[in-house]
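This document opens with one chain alone, in structure tokens, the form predicted on its own.
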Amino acid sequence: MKITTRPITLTINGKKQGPLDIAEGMMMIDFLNEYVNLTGSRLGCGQGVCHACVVIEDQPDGSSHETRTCITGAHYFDGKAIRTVEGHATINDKGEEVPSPVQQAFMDHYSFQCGYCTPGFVNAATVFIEGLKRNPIARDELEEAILKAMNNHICRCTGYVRYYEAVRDLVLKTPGLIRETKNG
């Protein structure tokens, strides 16, 4: 039996990867874990239900959305740009790693327990915050918006309240994400 391969080239966390020949039909989670050694995205259910495996798919218009990597073939991402949980932190002028605001909020609120689902929650919260930067919402819409943004993610340890509180607090303390009323 011969395995058919095709090349893939994409940008991950701002760095071009490829072209790499990989098997047709390979799931993106396997490509991330086995070919580019990015193991932060987790294989949870393997059926696209738990969202532990999501990455952020950046669009040319500056918007982004989550994409499940356990049910999406790696070749779907050919030519695209994605971010994984490994791409959120930055390096300061002292060479120290600085967590993203979302990661810091999750740590401040002790949001994760076993941590298995955390990469998916970090990516979901990041997409949510970035969306609010482009389109702020009214204060009275915040709770529902957080629930909608995080609703697809499953935490086996049931740490939902802490994730919710971390995202709410981050939104409320970040200028420009909230309007006081629906009309401005």
Contents of the next structure:
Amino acid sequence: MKITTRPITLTINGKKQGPLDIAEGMMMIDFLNEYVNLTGSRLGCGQGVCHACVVIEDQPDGSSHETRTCITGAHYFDGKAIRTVEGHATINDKGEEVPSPVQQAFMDHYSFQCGYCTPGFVNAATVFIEGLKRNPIARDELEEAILKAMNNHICRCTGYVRYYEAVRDLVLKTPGLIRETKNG
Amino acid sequence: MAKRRFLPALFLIVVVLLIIVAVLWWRENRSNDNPVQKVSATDEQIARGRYAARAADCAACHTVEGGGLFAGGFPMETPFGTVHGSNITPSADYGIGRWTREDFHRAVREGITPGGRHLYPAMPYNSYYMMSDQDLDDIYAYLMTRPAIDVPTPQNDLPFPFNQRFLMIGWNLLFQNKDPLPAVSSGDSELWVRGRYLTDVMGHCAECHTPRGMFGQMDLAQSLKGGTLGRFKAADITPSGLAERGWTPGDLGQFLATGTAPQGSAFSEMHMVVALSTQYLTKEDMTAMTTYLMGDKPPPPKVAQLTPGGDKGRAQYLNLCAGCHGVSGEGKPNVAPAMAGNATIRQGDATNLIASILDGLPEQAFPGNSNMQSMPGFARKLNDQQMAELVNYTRTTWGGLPGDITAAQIDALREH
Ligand code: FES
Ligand code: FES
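Just the form predicted on its own so far, so send over the form predicted together with the partner chain.
So here's everything in the complex, that chain up top.
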């Protein structure tokens, strides 16, 4: 059997990768795990259900959304910009890694146990909060919006409550995400 | 002079018209205070009634997700507005608790409820009018022995003048069926005759699968040639239409019994039909139905003339579809149906194919513990040109159809 390859080039976590010759039909999760050594994205179900494998797709218009890498071919991402769970933490001037606010909130709330689902949840919550920065919502819409944003993600361990509470607390203490309404 | 005689005449006409409208309005809106009916029935009759009610798919419209069985509330979108399935439990004030056997027969066959109130033809009385006394009696006995659920039917959302039920008097004069629906296949076997009854009367398949005219009436000259009520088009289910897309009576029977077949899985409203109705048909009745749908001498399934699809479309397919539907379109059991041999891809009109790629489809469970996963929508991931390439790739590779879908056709189906 002949495997046809084509080159792909893309931006991952702000860094240009490629051109790399990749088999057509290879799924993105395999590309990330095997070709660019980004092993943080998790293969769970492998068929689009659990959302453990999602990455953030950054759109040219500044918006972002989640894409499942287990059912999306690597070549789909040719020319695109994505972020994986490895791209969230920053380095401070002392050279230490500082988790992103979402990551910190998950740790503060003991949101995960085994952590298998966590990269997906980090990306989902980040996309959610970035969406709120662009379009703040009213306070009384928050709970439902969190549910809608995170609901597709499956976690075997923690029962979701701690993820949910972490996101809610983070939204409430981050200025600019909740629209001011007449009744406060 | 002429003017002086004209005015009183006009006045009189207006008054008479107003009185007629008032009387008609009163007839449609008065409450029914007939005595509450007590019905008793044998277990056998109730079992027969349950079977007949399933064959007639009463639950589809008279039950809403999360609501009580037959307590009504299902919102049916029509081009004229939203009509809600009514409560048909024996509730005295909200259901059919005060209806006699005769009242029930008339409502189902003629669309007129006790007191003279007209039903909208969303209630398929234009199919049910040939229902046998036996089936009606059995369904009546079954319904009247269910627990009464006292919930009101939600208000319909119909703009004026469609919210005036007495207009149905005129509609019925013009469009009410008196004769059997035209046969769509030829046959005279016992199975065929039974199948015709199950399809045209009980299953009321024509209501969705037949095109409709501007007053919402079925265009019976084109019975079962495909309907256009919702986002998805109901397919052509005449023998030639079915054979054109590769159906055989055996596969069709499997599809109606289980919701899946080599030709694909049931989605949208048809999924509901399988879940609530056809899966319960006996083997014999199922054979009868498929015998009628495809005729005593079914046409052979058409073999699609496949041609390889374009490279760009293939790249889209490998990027976004192959993960679930397989690199060669072979599908995965309990995940996603096969593309090879798929009847939706083989539909000449690509509306259903395009709409499902744009919107995605929800996860669906099927009889026998099988299911299909939800399909993501790709409206945001592909532009019109890319989506046309993908659609055309599937049409030529697996549909044996021309790859002639344009970007403009994709755009027209986007929900802007
Ligand atoms: S691994 Fe991708 S959705 Fe489960
Ligand atoms: S923490 Fe173990 S799966 Fe979520």
